[in-house]
Structure formats: structure tokens, C-alpha cells
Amino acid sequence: MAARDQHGSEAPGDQGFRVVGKENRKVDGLAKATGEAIYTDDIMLPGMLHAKMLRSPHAHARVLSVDTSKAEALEGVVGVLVGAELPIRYGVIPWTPDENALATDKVRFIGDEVAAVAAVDEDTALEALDLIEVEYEILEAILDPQKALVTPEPAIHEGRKRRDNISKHVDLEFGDVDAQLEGADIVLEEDYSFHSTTHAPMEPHCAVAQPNSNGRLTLWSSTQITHYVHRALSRVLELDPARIRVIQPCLGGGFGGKSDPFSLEFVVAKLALKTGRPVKMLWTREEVFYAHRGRHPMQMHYRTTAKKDGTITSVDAKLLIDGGSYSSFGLVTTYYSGQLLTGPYNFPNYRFDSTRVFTNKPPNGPKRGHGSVQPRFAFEVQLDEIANRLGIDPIEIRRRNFIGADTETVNGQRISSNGFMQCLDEVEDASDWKARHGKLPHGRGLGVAGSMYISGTNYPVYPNKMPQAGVQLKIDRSGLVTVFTGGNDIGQGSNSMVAYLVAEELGLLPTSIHVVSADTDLCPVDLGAYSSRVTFMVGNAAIDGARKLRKQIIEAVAKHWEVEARDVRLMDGTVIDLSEAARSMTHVEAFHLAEELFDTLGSTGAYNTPELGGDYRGGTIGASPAYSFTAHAAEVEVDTETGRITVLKVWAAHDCGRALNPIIVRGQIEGSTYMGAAEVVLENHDLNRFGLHSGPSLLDYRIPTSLDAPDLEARIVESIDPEGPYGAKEAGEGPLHSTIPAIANAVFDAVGIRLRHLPFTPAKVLKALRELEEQN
């Protein structure tokens, strides 16, 4: 059956795909491999100044005065900036603008930005920072989220309606959870915790601003959200948005860590306007650690009831979320921590009480699998323990609770396609589960876990009824098709995806497609690379625009040949007549005919989600036009002498709808799984008792090298979603979720200990082994 888009139109032809589903090269692959690609720090402009940031040495303090006179007098310093010059607050969520580009009243974590200097070179700028004198009134720093929950004073953010340190509280119940306690065959209640981890992209944050003689400002930034940076700059600088242009060059990794507006973007823009010269700021790796926006630490209490056959009857969750010093995406995080747990299993009754608090730490935000990785860990470990107590195979208990396809979750999320059962089958077979689970030598074990994740969200960050993704297509007489998309390619290959889809629709080779992206002057609005939205939303918009052009081309050729439109086929850069095999023309000739008939050739395409979500406050948050599904099986080895856990192999089966390019999909599955495995045994964004990061460098922050990475086997399951572009769904974030609990469950199979508090350090393993020995 042909895939349909949101307009109900079919994919071209019935002879199979020529581009989609093939292992095509990324459109920017060679440029990146050869060093030809331009990243933000590669930009060098005449007369460019270099800016550096002065940061707070205190976790919590009032800023009483900032004296920059000595810095301004230093030779080579051209501009100095303090918070009073950028007083307007911002935030990616419009209801929680609580950040200033530079501190105006208080600093709220060690590393908070206080002042900035633009000079002829970085060394001079750094020297000038040492000359800035700041007077602080040191305040009590709140570093423990439990203390923040009950301590209203000192308030980390003053002047809010709430007179406490609670950032957001959500309490939602579906069904009657308490009623399930009476008569339940099993009640399992445990505490779990997830630590803070950060993104560690290869490219640090960088921004370059340039004013021109016409009063316009151009900003190049290593951002995932060009559109939101554009909006925030207009607000903070009090400039007409028509006078601002934001461009995202090639990006060296984001993973969610570049999906906020950041202080350096406002600072270089203001310094450029103030000095009349281009200004660049490149953060050091240490500064990237301070900026953070990584995984929220969560303390999670879960109570699950079930029948003897393993059928879940209720899930009750209470979560405390450490938000760090600012809101970031925190409002959404608080909802996501509960809203995104209700698949792939059926929850007849469900309640979650989720509270995010402010602490004097670097701000937490969205990291790959935003908000839902932590609860997934807790629940999947608890589900595994229920299976063990009931004597049910862990894969079987997941099958028994499968929610199904074309259904709705208890909290009102519409599920269309669902390949979770096939994912379970894949990892069961690949890992030889039946023959090996529970039967490996002591110290070796297998574990399994499942998950569900969104493919975009129908919740735009600011409310509006305009398209969430748009594209423009332009046909040149040379035969080149240029596609303009506001989508942000952050390394996941979204520009390539656009090229594949347009090539498929117009019967061209991908080499005939040129993609221009993430430039607010040239491209239609797209909301950015977050919530795994790009393939689904930009992909549908690209198909929509391409089909409008295809209709015109076919009509022009059919008129020229005097045949029916259904007899004209576009494929591989050639146009053929199905009614006369000997007749054909090149796509260039066809474009000329269409231009003669319709004038200059171009089209637009757009996508907006249908109305989704439950009819209650927050019901649209987490509601997605489609959901991906994943199952992982992990094999581990536990050294009982040292406590070291070695992840030997992970089998990851992921339902991505249709794989538009299987090699890219497999790469995303492997990358997600690698990142999840790292969070279990290595990564920890750790602070000392004063709020200072214990190791803000890639020497101290442990991420796996090639010697540490497990063997990864990615398996693609294609459920073909009815609304996805050619049936596609996400593949970039979903595969991370079940990696972590699968490893935790494998540790139990290996040595009989339940590890509920991440990260799994050797000390925790040895302690659990001692406790197990004492019990026995």
C-alpha cells in the first residue's frame, strides 16, 4: 500500500522506491570528511574582535557592583559589556523567562555569566577579565533538591508568583490508582535515582555577530534552534526581527545541548552593535560544562501493582527533579517525566506527581531522550523485578502488557503504528535469549528492556496556528532543485533526508538536489532540532512542496506528448512515457516545458500536526503524531573482585517506521545506544559540596573510547506509519531509553543484585554484593 501524507496523497508510482530506503551518501558527508565544511569557529571576518566572558566564582550571590574601568583602559580592548546593558530576560519557553545574558542582580551557579570583553585577540580579552572588579554578597547555596523542595529562603529566583524554590509541579491521575492496592497479587514499591550527565559534543558553543551599514545584524551560531534564537535576540536586543539574520553553519554535535538560546549569542550581538565590528566568542570546554543543560537528576519513587499473570494494574510515580539554576525546558521536562511512560505497555490506572526544583547548580535542560530516559530506567527495572518475583520471563511479561497499535494510552496519547512486538522478537532471537538468559556462568548476564518515544510534538514552544515546518523549492533551468528548509541539521542527516524525499518525488538523483538550511533570511520557519521532530515534520513538508512541483512537471510533459498524466513517469533524472516505451526526455527538458507553461517554477510545502492529546491541562505535552518503539537486550560481565561492570554487547531493535536511509538509521540507533551505555557506567556531571564541577574537561568527564564501547548490533523494524513521510518515524532519541535498564537488568541476571541508583560505580556494585552475601 502506498504511503500517504497528511493531505492524503500517495507516494509516486507503483514501481518501488528509487531513492528512499537506499543507503545513499549524506549530502554533507564528503565536505565534513575532507575538512571543507564550515563550522562557526571557522568564520573569520575583517576587523573581527574576540570576546571572553567573566564568570561567577560563587554558587549563589548578589552582584552589588561591577567596575570595568580598568578593563576598558587596557590597550586592545574595544568593548566591555555588563548585565545592565541587557536587562531583558529570556528563556526558550515563553512562560518562564528567567535568564539574563549577563547577571543583573544575582549569580545562581559557579560559572554564571557576569561581564564580557571584546578585544583585538583572545589573550587581551582574558587579561582584561582579570581587571574587572566585582563586589558580591554571598548567599547560602542550595545544592540538595530535597532541601530546595522544603526551603523557600533564600529564593534562588525572587519576584515570582511562587515564593519558594519550586520550578514546576505536575500532579495527574488517570483511573483510580489507590483502588488497585486492595486485592493486588503483587505490589512492588522502590526508590530509584538518575544522576546528571552532559552532552559532550565535539564542537564547543560558538557565535559570531556582524553588523552592517544598513543597520542589520547577522549572527552565526552553533545552535539547534535557529528560529528561537532569532526570536530571543529580537526580544533581548529590542530590535525588529526583520533586522536580524541568524544562520546555523555545520554543527559538531548537539544532542539537546544547543537547543536553548545561550548568553554568548546575545553578548556577541550586543558587542557587535556597540563596537560596530564583527565579534566572535568561542567557549572553552570548561565553559561548555558550566553552561550544561544536560540530563536532569531525578529521585523517583515507583509503586506498581500487577496480577499473578504479570498484567499491570496500576503505576504510581512520585518524582523529584533537580532543575539547576534556570528554567530552560523545565516546564516541559516536568510533564515529560510522567506523560511519556504510558507505552509500549498498557497502564489501566496511572498517576504521577512530578516536581522540578531550582538549585544552585548549572542549569539542566534537554539531553537526548529529554525528560523520559530517567523514568524509563526506573520503571523497566521495576517491571523486571515483578517478572522475577512472579517467575515470568522478562520478555514474556512485556509481551503480555503490550498496548497494541491503533489505540490510545491511558493519558490520551494516540498510538498509530507500533512495531514493539517485532522489536522484542528481534532481540530475543539475536541474543539467543531462551538458551542463555539465566543460564550463563556467574558474572555474565542478559537483560532486556523496552521503550516508546515521540516523533515530534504537537506542542510548539510558543502557541500559534502557523506551520511547525515549512520548505520552499526552486527549480533552475540547469536541472538543479534547491530546497530551502529552516530545519537544523545537527549531524543526524536531516538535510540529506530532505534531499532524498525531494529526489524521490521528482524522479531525480540526490545529486540534483541542493539543500539550504537554517538561515532565517532565506528559509521558511522551522522550530528546530528537538523532540525528534525533524524527519517527521520537515519530511512531510518537503513531500508536500515536491508533489506540487511534480504535478506541474507531469502536466507540462503530458500536454507536450499529448498523453494522459498517468502515463508520465519521472525516475532517475529521466521522464518516460509509459504508453510509448521509446519516448523519453531528460528532467532538464521537462523542467523547461514546465517553465514555459507555468512561468518560474517554485513551490512551498508545510506541515502541522493534527489536534492531539488529552482534554486536560498539559494533555498536549508529549502528544505526538507518531511514536517509535524500541527493545534492547544487553549482555554484561561483572567482576566480583573489583565491582567493575563491562557491557559486552547490546542488541538494539528499533521501530523507526520506514527507514528512509538504513545506514543513517543504524548509525542513529548505535549512537543512542552508545550514549546510554556510557551513562550507566562512566558519565557523571558531578559537583562538589560547594557547587564546583569536579572535572570540567574531557580528561576528567569519562566518556567511552573505542576500547570501552560495547559491541553494538542495530536492527531496524519498519512498521510504516500512516502519517509519517513515506511511513517514517524517529530514530535519533528513542533507542537510548531502553539501553540503561537493559544493562541494569543484565547485572541482576549476572550476579543477583538490583542496582537502582545510577551511575553503577564499582563501589556500588561491591556494596550490593556484600549486602547480598549477608542476606544469604
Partner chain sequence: MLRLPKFEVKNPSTVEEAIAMMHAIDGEARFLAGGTDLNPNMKHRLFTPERVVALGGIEEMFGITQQEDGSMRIGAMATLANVASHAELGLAYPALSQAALLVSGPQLRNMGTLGGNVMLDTRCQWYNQTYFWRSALGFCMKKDGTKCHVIEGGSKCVAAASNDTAPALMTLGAELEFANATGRTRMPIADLWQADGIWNKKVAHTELLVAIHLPKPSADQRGAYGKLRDRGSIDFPLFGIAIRLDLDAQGTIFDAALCAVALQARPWPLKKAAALLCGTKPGEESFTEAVEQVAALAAKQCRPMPNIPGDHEYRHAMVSVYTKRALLAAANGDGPVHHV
Second form
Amino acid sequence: MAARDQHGSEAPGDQGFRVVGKENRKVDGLAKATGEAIYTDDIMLPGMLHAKMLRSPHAHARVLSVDTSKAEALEGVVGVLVGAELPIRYGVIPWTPDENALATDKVRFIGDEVAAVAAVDEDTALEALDLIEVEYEILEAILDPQKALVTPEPAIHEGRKRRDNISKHVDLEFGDVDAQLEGADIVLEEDYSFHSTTHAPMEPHCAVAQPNSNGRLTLWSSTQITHYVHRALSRVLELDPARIRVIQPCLGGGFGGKSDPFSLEFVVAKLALKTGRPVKMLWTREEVFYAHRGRHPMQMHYRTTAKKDGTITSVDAKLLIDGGSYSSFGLVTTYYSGQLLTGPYNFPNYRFDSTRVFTNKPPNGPKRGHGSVQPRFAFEVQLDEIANRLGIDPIEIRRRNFIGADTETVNGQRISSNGFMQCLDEVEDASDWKARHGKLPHGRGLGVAGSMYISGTNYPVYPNKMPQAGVQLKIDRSGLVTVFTGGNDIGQGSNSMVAYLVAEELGLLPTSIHVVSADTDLCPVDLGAYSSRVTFMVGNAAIDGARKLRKQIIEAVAKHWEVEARDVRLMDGTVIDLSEAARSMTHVEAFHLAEELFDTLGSTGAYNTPELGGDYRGGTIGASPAYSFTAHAAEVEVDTETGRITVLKVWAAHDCGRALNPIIVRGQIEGSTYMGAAEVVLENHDLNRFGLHSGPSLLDYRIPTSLDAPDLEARIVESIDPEGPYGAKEAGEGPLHSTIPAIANAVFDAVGIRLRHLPFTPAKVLKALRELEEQN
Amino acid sequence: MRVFRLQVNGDTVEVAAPEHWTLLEVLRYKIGLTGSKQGCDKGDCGACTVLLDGVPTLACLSLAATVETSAITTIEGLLPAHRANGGEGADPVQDAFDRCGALQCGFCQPGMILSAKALLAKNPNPTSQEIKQSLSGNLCRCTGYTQIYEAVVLAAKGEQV
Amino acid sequence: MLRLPKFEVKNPSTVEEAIAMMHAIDGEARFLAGGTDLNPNMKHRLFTPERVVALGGIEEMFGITQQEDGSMRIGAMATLANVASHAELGLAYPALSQAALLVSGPQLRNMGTLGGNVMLDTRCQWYNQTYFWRSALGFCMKKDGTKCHVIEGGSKCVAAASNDTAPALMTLGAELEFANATGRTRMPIADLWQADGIWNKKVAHTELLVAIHLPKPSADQRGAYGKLRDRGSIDFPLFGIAIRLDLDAQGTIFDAALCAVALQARPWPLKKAAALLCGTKPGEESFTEAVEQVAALAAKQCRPMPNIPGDHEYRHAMVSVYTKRALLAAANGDGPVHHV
Ligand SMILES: Cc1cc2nc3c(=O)[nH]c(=O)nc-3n(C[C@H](O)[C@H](O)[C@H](O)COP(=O)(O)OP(=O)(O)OC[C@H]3O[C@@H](n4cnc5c(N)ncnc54)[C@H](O)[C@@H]3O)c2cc1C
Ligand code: SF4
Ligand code: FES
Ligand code: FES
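Same protein, different state: after the form predicted alone, show the form predicted in complex with its partner chain.
Below, the chain from earlier opens the complete complex, with every other chain and molecule after it.
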């Protein structure tokens, strides 16, 4: 078992990196650029039916009856499905299964699913939905999380151990927080809030199910978590998992919005089994807004104590988390909201008390920077304020509190590599901070913030000791190497990453590698694209598998040439003899020699995290084999007449360990930063007074156009992690976090107002400016 | 049902579809050209952008019944047209998008690339402001746009050679 | 996908044919120009015509041509992109070309027509939603329901005129050429509107707008358009204001017009405010002072309501800011006023 083997961060041969670190093309770039790439909705099967979902118009109601007889009688309708046919509950976290594909007893938000119809076309399915009669008993809807906290009745979820509307409560203390109050040079205590935002991937959710005549079922779905969908399907359909195949086709973006099992997956599967025909369901954009699982709104109270020199002595946090109507990843969210704040600064004493409540809203879940973006915003603004009060430069205060590398956080998390100081240096330099911070004309300002994030955690969603990531390699006599990985490429480029690593190990060009991914029939299990785990875990597994083949190939060639193994160099598709004989052969010839010697060539590779985390309940949640670090500097302009904040430029320096492909890393940094900036000034996943989403469209939910995105400058910092694949860590979520507080802090520098409640609408800015004027 | 006679990527295609279908539906579900994407189906995102006589147009808001007289170019049309002109590989704009890492999830990109293509056809040397303006009807959720701008600039350079 | 209702499509090639096709059906028919408003509205089931009369084949309705008397004729099917990029239009009628340039995003300007923009349906956050959404709400008076959610207990729909070019055309004194079953008529655009958000026009939906005529501008006519919106592209106006200033040979303003949009059912001309500008001279104190007065008066005359998305109190606060900026931009010739 090689799962926990360390491969080291150096290049496999003596020739340095030939593939890694280079600006290689992605394995699927041209397929996407030419329209050849197949996404789920591009799949058309003979005889395929189209399904549509009936949704609840009520925010909270008991479903008394569902009468589908008229719908069934409509010509063209082939299958109708109601909740009673899929009574088994599911949920991505096995401890909190509280979702039904279609309502069995209650509906819990406007848009909750009630019934489904499969018909010859979408028009007919829609017509049939109108004919379904549902009788509801309307219940009081709870929309305000404060109210949910204190109102046990009506319980949005009944029959739980807890008879209230609290989804999860975590209260942890490390050190003695209250003892730091006495004698503290400064105590700062403030309220902050983070509003609701959503992922809005450009591709709406879609699933296609095909019943196979041999009793098997194939599901294509726009999911980030093929493996969990596979498990959930088996559970809900009560079907042997060996009879289910789940495939993720090309995915049009996820950002965490496709990391739960979704109702449409169960519905098309069940309808396919029922009708014996392939069934597709494509959600409209509006339905994607109802599926949501976006960023949890949080009301946060922070109290930080520090010494005169800026050294933090304690941090105390109390958080109220609006969970929306279902658990989703909520258990993890609640832990992450506290656990992930304990770097890059040293907190000698720390306490957090986080409560997630249920409300009658679309469910919240993991959005890029799951659980930790909100606390990071609050804390980094608080730290900025402390710096300001103490007269310390905001970058300097962050340096002074730096936790260091190869250390442990107050809550028992192991920090290995840590390039945060260099990140700070980079943004200080790039933004010309020293010459400009605090010195720009009124209306213009610079702000800074820092953050850290996980590269996966050692908490698999369901407890097991099997590898968290596996790959399988197969060598063809043609010279093509096929890699099978359960990893989900959601656009972040994980398939390309696998190709680069295998090419590096085997001394090939990336074009000699074919990656097959996210197909449960073909690929070994990987847990999925969430918690920024794929590069670290699948990457390590890929190196693990490839290294075994590398050994065999070298051995076969060395034997053939009658030289030492160390004289055989694999490079760029050629095998070179470094001994005096100075010969070479193609990699294809080498593969043939190896196949002669070892029989059919193939290998497996796996990765599992080492034992990590604090020795307390929940101590492994958020415990990562490696943490990434980021610093952002933002420059804003505030129009004091209109209140509009324009984010002119954001410099983002991110420590990703080793950049396996700098272009892809840059894309992740820029994409994260842009998304964060939009959460500050534009986006709001808002419900109106009726509990209805106020604008479930890409017109009213304002994601930035090219004219709204700030100028972005990404700087890559490479701290080379000892356990990462060739030293790599995550880059997909970390670089979102500190964008938000950096902008908030820049607004303070620009016009002297402290904004603590997101989003920063122009109206809020104007109000704060007026208040400031009155004060002066 | 109505038989539409469409000129798609240089081919004349006769296809029967319900009369109220949009061009996007007919392209994707009747002709099988699934490169044009659907992100909102009501004009808000630009994923469905195709060229009608060279002009970027939203296929989700165009009725198939109103585009029979136009030459339609979808993303699938670029590479073959490039080859027909004696080119190698993909169309230079597609190639530049790939080289610059502009294709993350790729879902916005058929529309984005066609908008870029139309821009460069009209204005082979666009300023960065012109690039931003021309692409401002194509939402991308992955890239933050920077690598897309770089791709357009690279393609512009390439096309001058 | 978001389904369109079922309908048949007619493709007339003359105005007369189009009118005939509009009437030769018992049920409802609708004209379709660029379709950028009608199609989303049909997908939302705000309109469910049995027939769509597509105007793309009517040659007479295209083209932008200067007439012998110096006026300009813009075919109703001229796209917003045509209008925005037309050099002479830009020089003679800056407010119109700026407004056209700020409509939505590039593709929608390539598709959307000036005629369609004039005839645009009014907008409301409780109305421009899908059938499901509106059913969850319990509908509203404008469509399928009885209540108004903007003015509780209100008896009149106050959905907002949201067409960017309408206020510009208003300040320019445009004339609209309609065709209907009885022939052709011309009416000043100011006479088109009525204060009813359900249907804010005095012509029926069966009447065809053939062309828009713009009178010859005065020797030194200036103008600008200011548009408040959240994003730099795609979004409808949260507030829009068009300005026309006519200056005499001495540089003194002798005539002016202001018109706002995205407030209530009609585009909103600000006549009293415009009067304050007459006799003042850009570049001199008199003008600067008048600008402040006009901005203050505009804020009194324009009362944004919570009909379209966005904080209406904030929209109100922006009336004077955008009015002021647009006036200065008109005088200086450096419009439009837009945040990007
Ligand atoms: C995402 C999005 C953003 C938008 N943003 C803006 C914006 O910022 N500003 C703005 O002003 N508009 C905006 N629009 C609306 C629309 O694109 C424009 O108003 C456009 O000008 C409408 O013209 P059209 O030709 O597409 O009209 P159509 O949709 O074809 O028609 C609109 C209405 O006018 C009628 N009609 C059209 N032509 C005639 C005619 N010649 N005679 C009689 N009746 C006619 C139709 O029957 C229909 O009722 C936006 C639309 C979308 C989808
Ligand atoms: S103002 Fe809005 S809510 Fe009121 S009737 Fe009109 S469309 Fe409906
Ligand atoms: S799918 Fe056409 S604009 Fe979004
Ligand atoms: S690449 Fe994913 S939306 Fe643009």
C-alpha cells in the first residue's frame, strides 16, 4: 500500500522538470474551444424522454395530497413521479440525511420539488405539470435566522433528536480567551455580516439516465462528486451500486454548486427505470437559483485582544449561520466557520461558537471557500482596524502575527509549508504600497488582507480507511498512456494536471497521455471536487501510480542496454542512455521492452492523508495535509456623490506550493479574486418579503461582465510543500478569501468609512459617508 | 412543425421542428450542433451567441423561423472554415484561447469566441477597452476575463502575421 | 429550457401584408422585431399569442436616411447597433445615439430594434418573472392577477417605462409613423404615452410602427444621455435621463428639453426644469447655477418607486446627481454619463 508514501517534491529524473511548471496546453482546451466537448445537456439518446419538475409555490407547507391522474392521462406523458416513490432520504453528509428527491411530507422553501413528469418533449411535460393537483397545508415560514434560533415551532425538520430549528452547534475554546481581556492593550469588538451569494456556474444542472437491458442504469450528470452521487443513488433507489454507473461529462462550472446529490439525479434515474426509456432533465436558470447551496449568510461577532505592538492575544467569535432549508454540508460548514481561521496568524487563544439554523429558504451549502470566506472577511477587517488604532501599517501587523511554517495552530492543525510572508511582500511591492497606502487622494484607497485555505482534509465524508484518491494507469503498445481517475474536472483543469504529472514521471509529452475521468465504471474512486482536494490528492495518487511504471520501464530498458538503471533517462518521449554508449530509443520501444519483461503494463496509485487534526470532537474537520496562503491588495475608487465603489485593481499573491502549470494557477487566482470582488459590490442572492427569490435570473443576480471585473494581477508564490504532488498545494478557493476584506479595507483608506456589513451597495456607502460627515 | 431551411456553417440544412422553436433549440436538438450553449435561455448570458451574417446574435432569443435568410456560423464552423482556407489546426482565435488558458469550464467560450471573432473581423487591432466592450454581453464565471483578453490580443497579433 | 408558448410565425414582406396578417386571426397576434423583449416575455408567459408576425422581411422598415428637409428617417427595424454607430446620427442627435449605445449588451443591440425599443413593454420586479414565480406570488394586476405589489391597494399599474431611447426621442421631438388597418398616421412621440403600466401606449398592439422621424436639429444643438445601472453592460436602466440643449449664435441656451425614464409607466418629461435653462450660457455662472436648480427640481419631479429592482430611495438620490452630470455632459459634448 503506497497510499501514504511521500514522493518528494523534486523532479523524478536528473534533468529537472520537463512538463511541470511549464505553460502547457490543457488536455481539453481545444475540444472546448471548438464545440466538440460534450456536456450533459449535449447528450441525446434515441427515444429519450424529457422531464420537468413541479415545485412548491409555498415557503413552508405540509403536502397533504398529490393527484397526478390528469397529468398521466395527457397524451405524450410517459411517466409521472411523486415523493412516495422515492421515500428514502439522502444528504451529502451521511449523518444528516434530510432531503427527499420529491417532497414526501413537507415543502420547505419556494421552489422545493414536489413531483416530476417525463414526456415526449418538454412542452408536453410542462403542460402535464399544470394538471397535477397538490393540496397543501400552509405553515408559518421562518425566514429570519435570528427568529429561527429562538423559535422551535414550527420545526422545519421534524423527527430529529433536536426539537428546534438548529441545524448544528459547535462551541470550541483553545486556551483561555476571557483571561486575555485584562491587561490587553486593545480590545476591539464589532458585529459583521455576510449576505447570501450563489455560484452561478454558466451551465445549468442537467442529468440524463439510461436504463440498460442488462438491468444496469447509467446516469450522466453535471456533478462535482460522482462518487457520492453513486452512493446516494444506490441508497435511494435501493439498487446494488454495482448496477449503477455514474458519469460526469464535461462540466460547465461548479464552484461548489454541484457538490451535493440533487433531486434531478434521482428523478431521472427513477423515471428511466419506471419507463424503460432514457430520461433527461435540464434545469432552467431559475431552478438553478432554487437549488442554490450557495454561501451561507452569517451574522458574526468578533472580539480581538492585542498588545500595543499589534500582537494578537485572543480572538473570540460568535456566529449565526443561516442554513436555509436543508443540511447539505452544514455540519462541515459550522466547523469550517471556526476551524479555518487560525492561520496565517498566530492566535494564542481562540474560541468560536457557531450555530447553523434552518430557515425556509433555498438551502445553503459550499461555495468556493466553503465556510471560511465569511469569518475571514470579518476578522481581516477587524485586524485592519486594530492596525489603524495602534498606528501600525496594515501589512506590518500581518507580518508581526505570522504563524510561521512547520508549526501547529492553536486548534491543533499542522501547518507545513507557508509562503504567506512572501505573498505579503509580493502585494506590497506590486501595489507600490509604501508609496501609496494612506497617501492617495480622497476617494482612492488601498487595502490589504491575508488568508489561508485547505488542500483537502483528512475527513472523508463517510468514515472509511480506503484511499481518498485513486488512479489507474494503462500503457498501450501504441505509446499512449491512459490514466483513469475518479477526480472531477470541473473546469479547474484537474485532468490536465493528471496528464502533466504522469507525463513528467514517465518522461513523455502530455499529448501522449489520455485521461479518462469521473466514470464510476471505469475509474477508481476519488471523493470529488470539493475542499480543494483534487490536485493534492489525485495528484499524489497519479505520481504514485506512474512511479511504479517508471521503475518498470527503466528496469526493462537498463536490462536491454545492459546499463545501470541510473543511466536510463526518460525525457520528452525519448529514452536516453547516459552511459558511454550514448544510445536512445523512443518511449514506444521502451514500452514494448517493458511489456515483454513484465507482461501487460498497468498500475494503480493512491493517496490518503496522514493522521491529522486536533484530539477533540471535530478536530479532523478542516485538518488538511497542506494549507495554501494568500495575500490580496486592492485599489478602489469611491464616488462620494453616487456611493459607487469601483474596484480598480486587485493584486493577488497566492502560495500554491509548486505551480504545476502557471497559466492554470493564474486562472484560478484570477477567477477566485474576480468572484470575491463581485460578492462585495454586486451580487446578492436575495429573498423578498414573500420568501420568493427576488430575481432568479442572470439579469437580476448581477455577476460581473467584462466591464465590471477589476483589473487582476496574479502573483504565484511557490513554497514547495513537502507532501504535495511535486510540492503543489491548492489554488482554486484560497485566493477568493482575502479579496473581500482587502476591498473593505481599501474603502476605509479611500474615504475613511468602515463597512462591516456586506454587500457594499452604493446606498450603504452614501449613508456611511453622511454619518462620517456628521461625526466630523 | 415547420420545415426550416437554414444555412449553417456553409451547409444548407433542411430540418423539421416545431414552429415556435428558437434557433438555439433547432441547432442543438435537431441539427445536433451542440457547441452553442444555453446558460439562461432569455438573453442574459451570451452563452448561445452565434454569428448571423457575421454579427453576434443570441440564438436563444432568435426564432428559427426568422433566420432562414441569414448565414449562420456556430462554433463548430470555425475550424472547418479555417481548414478550407488552407489553415492548419484550429481557428487562430480558438487556438489563442487554448494557449492563454482562457478555457476553464469552457461553457461560455463558444459564445465568447464568436464574439471575439466578430470583433477581430471588424477591428483587427482592438484596444483593451474595445475588447472589454465587445465581450460585455458574454458572461464568464470562471476566468475573471483576464486570460480571455490575453487570448484576443494574441489572436489579433497572430492574425496580422 | 425555458419554453416558448406554441404559436405560428408569419413572415410578411410589406407593411400592408403585416397589418393584414395581424388582423386575419381570431386570437391574439404580436409583432416581432428583434424579439429581445417579446421572446423573454413570451417565455415568462406574459404574452401567449397564437401568431407572431415577424417584421424582418419588410424592406421599408430598415435604413437610416436623411430627408431633403434635413430631418432623419429611421426605419423601425434599424437595430440599436445601427443607431449607435451611425456617424451622422451621433453628431446631430447625441442623446439618442448614446442611449442606444447603453441599451443592454452588444448582442442585444445587434438584435434589438429602435422600433422595438419604443414599443417596449413596461417593466416591474413583480412582473418580469416566470409563470411559476408569478404563481407563487399570486400574480399581479398587470398580468393574471388583481393586486399591485408596488403600491399596496393601488388601482393602477405603475410598471416602469424602461426603454433607454424613449427619453432621448422625447427630447428630440421625434414623430412616429404608424400603419394600421385604416392607413398611415404620424404622431409626436410625446402623444404616444399614457399613465398605465399595463399598456402605456395610446396605440393598440396591432398598430405597426414603421419609422421614427427626427426633426432637423438647430445649428448648435447638444445633448447627452445619463444612465444609472448596476453593471457596465446588459442591465436595464435604474434611472435614465436625456438632455437636449439648443444654443444660439452667442452660445446662450434658447431651448432645452429633459426627459427621464425608469420611474413609472411613462417616460417623464421635465418641462419646468428645462425652462430654467433657457437664457443661461454654458461656461458661465448662469448655467452652473441653473444646473443646480434643475437638478434639485428634477429630484422633486422624479419619484422612483419600488417597481423595478434596486433600492428606490437610492435611485431617488441619484436623480439630481445624474441630471447634473448629464447637463454638464450635454453642454460639454462629452456624454454619455455612465459609470464605466
Ligand atoms: C438581458 C436584456 C437586457 C436588456 N437591457 C435593456 C436596456 O438596458 N435598455 C433597454 O431599453 N432595453 C433593454 N432590453 C430590452 C430590449 O432588448 C430592447 O428594448 C430592444 O430595443 C427591443 O427591441 P426588439 O426589436 O428586440 O423588440 P421586440 O422584442 O421584437 O418587440 C418588443 C415589443 O414591441 C413590439 N414591436 C416591436 N416592433 C414593433 C413595431 N415596429 N411596431 C409595433 N410594435 C412593435 C412587439 O410586439 C413587442 O411587444 C433588454 C433585454 C434583455 C433581454
Ligand atoms: S406595478 Fe408591478 S406589481 Fe403593480 S400591477 Fe404593475 S406590474 Fe404588477
Ligand atoms: S442562453 Fe442565450 S443569452 Fe443566455
Ligand atoms: S470558462 Fe467557465 S464560464 Fe467561462
